[in-house]
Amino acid sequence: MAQEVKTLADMVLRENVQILDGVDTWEEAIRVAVQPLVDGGFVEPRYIDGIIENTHEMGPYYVLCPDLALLHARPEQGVIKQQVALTIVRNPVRFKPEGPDVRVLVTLAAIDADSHIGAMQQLAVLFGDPDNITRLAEAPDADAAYELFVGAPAVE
């Protein structure tokens, strides 16, 4: 069994936080959002394909609310090590024609069903307040976005 990750700070490296002007398609959004995890050796390149294939099959299951997507696929689709990446796109992307617009893309690489639950609870608290999503989307730079993201209250 994997060791439980209790906080976002345990799962997010600063180099996995990026801000982009925009992307042309939802597929490109997935590619650029997952690429830091590929580059860091946390997921195999096929993890990108897995999320795109899953989207074609099931729709954008990871769009949680306006402005927020939690990109993920199953661990067996290419996860090597547990990690999270944060990508902010200034010009929103739509994962289906009727929306909603998304500017904050959180990519989760989970090695199993349970070890990331603490970090996910912290994400739920962070994103339970829509103002926090807006603050992230409008962060002045990647350092500020990282601090906002990992500074979310831990869940006891």
The other form holds:
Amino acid sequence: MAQEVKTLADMVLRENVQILDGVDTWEEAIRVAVQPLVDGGFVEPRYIDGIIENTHEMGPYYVLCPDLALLHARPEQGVIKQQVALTIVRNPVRFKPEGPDVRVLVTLAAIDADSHIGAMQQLAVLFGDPDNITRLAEAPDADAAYELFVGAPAVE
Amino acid sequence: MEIKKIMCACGSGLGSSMLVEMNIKDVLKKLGREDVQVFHSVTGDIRLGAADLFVVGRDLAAFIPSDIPEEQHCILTNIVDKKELEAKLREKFGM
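Structure of the form predicted together with its partner chain, given the form predicted on its own:
Let's see the whole complex now, leading with the same chain.
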């Protein structure tokens, strides 16, 4: 691919990182976790509905492991530009009644199936260690969470 | 059957499935099986003959069509856990 590989640092603006006390429902979790990307002009508001609809249709396939959701829908469901947001909820949310509890919500807006591979490689390394997920979930503030997140080692 | 082609699938074909593809490639390297082709796609693309092995997260197991034999299913409980992946791939490869 001719396009240069984007790292997390290229794809996450500081204003895309937020820490909240909690949410009442999984639908609300999706709304708040996608909102920074709507505000920044990276996705259309219908991207939120897209993720919620996909969840009704297929279940929460984006809950990767305990404490971590990688929220995303398909590019044609409203992505304008590729970008990533990070939302931490101090009180966990469940996307299914039986769990698991989730505190770290990463929202991905991808423009196609492959362009975001650099960022995904970093995420795979970061989240391959469950301690890193806990560190993010318990980050003292959004600045610290941002540093932990974009500081993940890049992979060649 | 011999596994030459592995498909990882998720609901939108670009998030979880891409992560799993990268992890599978790492495991294949470790197992010395870099000859095996790996790709990611949406669950709707899962069909008999599209690959020799279909890797999905537990939530999407029901999206594997019933005509695909059990031996070609690989269902992950924790899709970022490389240890689980390696154990399951070793079993599928008969290693």
